[in-house]
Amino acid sequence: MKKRVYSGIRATGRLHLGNYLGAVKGMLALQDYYDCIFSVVDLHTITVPYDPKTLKQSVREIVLDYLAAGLDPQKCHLEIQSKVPQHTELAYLLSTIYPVSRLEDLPTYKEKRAQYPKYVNMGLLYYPVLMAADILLYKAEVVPAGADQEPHIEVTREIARKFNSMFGNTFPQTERFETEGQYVPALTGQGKMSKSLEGSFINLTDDLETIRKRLASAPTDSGTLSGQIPKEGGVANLFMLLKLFESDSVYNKFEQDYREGKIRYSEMKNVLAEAIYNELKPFQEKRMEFKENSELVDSILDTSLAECHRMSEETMREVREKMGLR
């Protein structure tokens, strides 16, 4: 049997380069060889402040991004998390065997608590348990995700081991699938590209002029420094993006310019903008085709969700029986 793969992205806006390189490229690499379920995790979306009036459309935008990026409904299943109620059922059952203290120690919970001090809710604390349920519901062995998600995947493994020891062998030990661009730097010069940090990202739907404007705001140094490229900050992030999107020869040219103190950042940013746009243009054209054919998209979702219901209910029947609930 093929290994099972699960991954999901929150519906907090259209996908950006970080999502594409950190998660979607991994999905594309896996769909030809594994049994894959790729989700829009809208239940995770509502753990932080959001607009309920736009959530449905945000979910749709991610579905269009998935299809345009190349996720093939003939090779994988596309899921909307809230449409499969077994996610929340399994999450509650798993929460009865996992300690609160472990969840409180997770770095992601501490970060979100600091980011939204007036919106600290049980859902935020519960997030890793629901994520574990998402993965274990389909008995997924592989999850394409960024390095920042490793603590959550470790929680998934811990919960699986605990359940197996208490109720008998049921769940596998999940592993993270690493992609080349698993860490995509923010344009702001600090941290990774994120939808929650304005000015840090480039959307997959941005045109060339928008990409140029976004890159133009990326911080640089005076351009007169020589020596090694910095390991952090705006210049380091620009070079990291250049490495991801341009050839070695182009990268080496700008690296040499930097070492010699003669780099022109306007030229570098323009070259980078062109490279990013050229990679995104086919995606944007395909996305428009799906957007204009809503009936096809609805049909794809209906077929995929029916199969997801079947697979998830199969797992839940086993879990309920082992936990003495049937």
Given for the second form:
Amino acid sequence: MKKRVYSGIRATGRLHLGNYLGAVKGMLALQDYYDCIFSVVDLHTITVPYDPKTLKQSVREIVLDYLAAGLDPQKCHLEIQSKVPQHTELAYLLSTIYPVSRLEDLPTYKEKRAQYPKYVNMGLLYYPVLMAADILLYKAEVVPAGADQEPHIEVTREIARKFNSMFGNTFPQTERFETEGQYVPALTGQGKMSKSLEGSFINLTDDLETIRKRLASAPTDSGTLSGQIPKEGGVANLFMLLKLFESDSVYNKFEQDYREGKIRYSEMKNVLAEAIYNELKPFQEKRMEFKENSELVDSILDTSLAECHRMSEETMREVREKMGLR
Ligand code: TYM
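Next up, the form predicted in complex with tryptophanyl-5'AMP in place of the form predicted on its own?
Every chain and every other molecule in the complex is listed next, the one we just looked at coming first.
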């Protein structure tokens, strides 16, 4: 049997370059070789404030992004998490074997608690258990995801070990699949590119003008410094993006300019904007085609869903039996 691969993205708006480079590129690399399930995790989306009126549309946008990016329904299954209720059933069962204290210590929980102090709900604390259930429901051994997901994947391994020791060998030890862009920095110069940080991201659907504008407001230094490229901050982040989108020779030219103290950031940002847009243009064209063909998208989702139900029910029958529930 082929190894299983699972990954998911929350429906918090359009995909940005961080999602694309950290997660989707990994999905694309794996779909040719493994049995893959790629999800829109709407149940994770609702752990922070959201608008129920637009959630369905947001889920659809991510499905379009997936298809346009090249996830091929002939090679992988596309899932909408809430349509496979086995996720929540397994999450509940797994929550009974995992300590609350460990969940309270996880970085995402602490971050979100600080970000939404009036919205600290059970779902937020439970988030990593649901994520472990997502992965283990399909017994996935590989998860293409950004570096920020590592603590959650560690939780998944811990839960799998605990389950196996209590109820007999059932789940694999999951590993994260790392891409070159596993950590895409924010345009703001601090932290990672993130949908919740205004000014930090470029969306996959942005046109050239928007990309230019977004890059224009990314901070730089005075331009007269010489020496090594700094390890963090606006300049470091621009160089990191340049490395991800441009050839070595273009990167080396700007690096040399920097070292010699003659860098012109407007020129560098222009080159970077075009390189990013050139990578996104075919995606945007394909997205338009899928958007106009909603029957095709619906039928892709229906076929995938049936297969996801079959696979997840197989695991659940085993889990219920091992836990003495059948
Ligand atoms: P989410 O929706 O925050 O992000 C989706 C994917 O994008 C990656 N990512 C990044 N990678 C590199 N640089 C960045 N700046 C950047 N920003 C986001 C994330 O690492 C992620 O891979 N908990 C997950 C969703 C999830 C999931 C799962 C993932 C639920 N169940 C099971 C994998 C397997 C999340 O919030 O991702």
